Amino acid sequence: MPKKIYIFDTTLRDGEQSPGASLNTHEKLEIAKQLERLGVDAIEAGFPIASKGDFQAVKTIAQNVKKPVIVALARAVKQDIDRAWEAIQYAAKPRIHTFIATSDIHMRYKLKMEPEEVLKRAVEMVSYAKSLCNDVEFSPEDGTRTRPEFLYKVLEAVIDAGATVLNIPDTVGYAMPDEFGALIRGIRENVPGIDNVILSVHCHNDLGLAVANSLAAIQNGAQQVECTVNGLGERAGNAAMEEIVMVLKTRSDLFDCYTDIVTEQIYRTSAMVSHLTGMHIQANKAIVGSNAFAHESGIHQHGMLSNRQTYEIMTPESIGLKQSQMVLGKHSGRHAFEERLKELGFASLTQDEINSAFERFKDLADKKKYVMDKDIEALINEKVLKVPEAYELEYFHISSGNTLVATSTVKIRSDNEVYEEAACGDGPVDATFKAIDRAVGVEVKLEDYYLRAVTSGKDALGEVTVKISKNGDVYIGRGLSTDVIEASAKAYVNAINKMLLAQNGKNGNKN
């Protein structure tokens, strides 16, 4: 009979601890609807002690998604395990995650502690973090480069202390699949009560192995693997989920497992993803990168033409992508429109919602001649996902040449206030950001800038996402138009109303 994996999603803690990645309370809880979509067991949806922004968001996660386990993540310290319950006491099926380093290095370096004093930690956190919720995970950090006697003495005593599931990290992505499949084993056959709890696993990508090192724990017993959209992660990234769920699906003659996974919400999600941590795909990446079901050799297509099993082991559909691209234009009815919108995964938007997303695909088509798939998410993600706006582009205006120094006017308008600032700058974008500035009143650094055409054409969608710092803490702003001048304003004052919206928050006033 096949055995379920339970798939254990960390986007929203470790995929964004992703060096550039930010999210805030509302993105955050966009993404965990589209999880609870998808059909994750289990969201791990922050880390509450680390600030109060995440606390926030691990206690909306908790309060608004009801379908799968919400997990905060605590470190084996009493303050964060109390902080950690606060934020999820709310939820329908709620769990603690504490965590504790077990190896010589860290114990002797990082924790500067005795593997004895380790051992009490772990058990006496465990045992509190029980007290408070029936459902407490547990795990050894470092894992795999833990001595194998001493990991066994630890998740036994933690199993006594009430741990309902154990998870072994790969923490700094070390392991060989061999190694790490049977270090699963050896856990399997050495430590009582084993077969009492949930034994999980959590794989780091630090030599492109996570994924890998996944599927051979499942191969030896793991029941539940740790992993994130597109693989986000520190440093190299997580296992990514929709790598693992794929994999167990396609080759189920060599896996006799499944998931609950609705994988046609696979590349909804995704994108999404993508989308609101600014964090792009790779052409190349698997299941969900722009090329994984493109063919361009002439051998290629000949066999896909033939038969498409010739050169596709998984079907488009089979993620949620339609093989046919459907073109739509300015002629096209709401009808179709609402038809397109439901097969490329946005069955969820409110009447509204489609109301205003019909409204800004009819004023794309009257600039470009059809209107792709592409085009349609993109209108979706920056409408729908978009924060709470203080300021807002009413007009800009440049002047600009290689002979000339570039100019920028803008007017931007903040309730019933309108405020108009010039200024110039190295190149007309440059100029826009600098007059923006004057005109909000802040000054912020631009830490990163990224152009991109959403569909081919000379009438393509440009796609603009920035990220700005303000003592230290980053924002991401997106903008999107025909005109790329406009996409980087819009981007650029979406990125300034992300950090006002957070600033107001670390004051008290409406997150």
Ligand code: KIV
Given for the second form:
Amino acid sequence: MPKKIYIFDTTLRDGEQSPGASLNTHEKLEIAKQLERLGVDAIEAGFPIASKGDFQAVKTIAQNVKKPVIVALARAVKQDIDRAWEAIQYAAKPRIHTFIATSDIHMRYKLKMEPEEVLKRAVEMVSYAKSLCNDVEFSPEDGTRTRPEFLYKVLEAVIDAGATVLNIPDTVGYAMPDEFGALIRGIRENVPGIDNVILSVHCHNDLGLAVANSLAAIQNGAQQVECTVNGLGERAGNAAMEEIVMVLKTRSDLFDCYTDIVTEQIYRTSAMVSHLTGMHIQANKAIVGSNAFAHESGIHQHGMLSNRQTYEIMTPESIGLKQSQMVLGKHSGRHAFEERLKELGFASLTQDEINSAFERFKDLADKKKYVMDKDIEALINEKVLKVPEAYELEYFHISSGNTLVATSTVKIRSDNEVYEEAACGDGPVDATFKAIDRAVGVEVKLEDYYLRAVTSGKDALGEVTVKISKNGDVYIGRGLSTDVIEASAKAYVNAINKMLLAQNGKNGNKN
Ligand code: KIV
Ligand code: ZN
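Moving from the form predicted on its own to the form predicted together with 3-methyl-2-oxobutanoic acid (KIV):
Everything in the complex follows now, all chains and molecules, and the chain you saw is the first one.
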């Protein structure tokens, strides 16, 4: 009988540890709800002891997302475990995930502890976590560089202490698939009680082998894989959820197992995570890259026209990617628009959100002849699912040219106040950002600027993503418009609003 593989998503914990991929609570909740629609079995929502923001996000997700197990990470330290439990106690299915390093190099140089002390601490902290929560996961950090005999001993002891899930991390992405498969088989064969718990793996991608290692582990008895959307994660990232799931589905002839993932939600989840984290997906990325289903060469196109299976091992529809259609125009009515929203998977929008989306669709249809599915998705992501904003761009004017110093004037509204400022800069975007800094009265550092066209054509919507920083914290803003300077200005104001929201709470007004 096919075996179920549990999908444990750690996009909001390990994924969010990617440099520059910070998310606020509102964005984390949106992603968690989408992961629930995707059908993941567990969501690692964060590391509550790490910061107040992380704690709040885990608690909010625990209170609002009921189908998957909600997991909070904790070092094998009492305060961490208490804080983790405080955050997830409201979850319908809570799990505490505690870890301690077991490799010689980590024990000696990082923990400065003897192996026997590590073993004792692991057992004590698993027992303590178990006294709070019935479901306890334990990870021996740097598991793949741990002496197998010591690893078996620790795993046996934490099973006796009440662990329900044992997760073997390849923390530094060092293992080779054969080697990792053998390690998992060794654990299955040598750890008493292993058949009474779930055996899990957690692979990093430093050598580009995270997915291959996870699959080798499944072939050797792992029942749970920890992974992230788009392979996000520390350094080179974690195993990519979409790749593991689609391998298991496409090569079911080799893997006698299944997942509960609704694969048609993969594309949407990937786009949402990329959009909210500002981490762009390379065009040739497996499964979700923009070229993953594009067939350019004449030979391929000819084959595809005769029989799609000549060059297509899975369909774009199986990951929820519909061919971009020319959907609506300025004569399209509200009913057609609402129907299209439902077909695109935005079935749970409130009436206010639909009204706001329809208004923006009409504005766009005035500027652009054909409004495509991707335009509608971008509109919804940009505006309708956004937190309240303290500042809004009301007007901008630029003067620029190849023989002129670029100048920009902006008018920014905050409640009933209007701030108007002008500035010169190195080009119209720089001048506009400087004018906004003056109007809002803040000084921030621009870390990154990225412009992409949502669809093709001269009238395409431009989507700008900016990353700004202040005192080491990074904030991501997005803006959308058929005019790239306007999109840039909106993105910049959006990032400032998020910074103020994080600093001052609610609306983040400067007054
Ligand atoms: O990579 C790692 O070792 C981890 C553990 C906390 C599971 O992320
Ligand atoms: Zn990790």
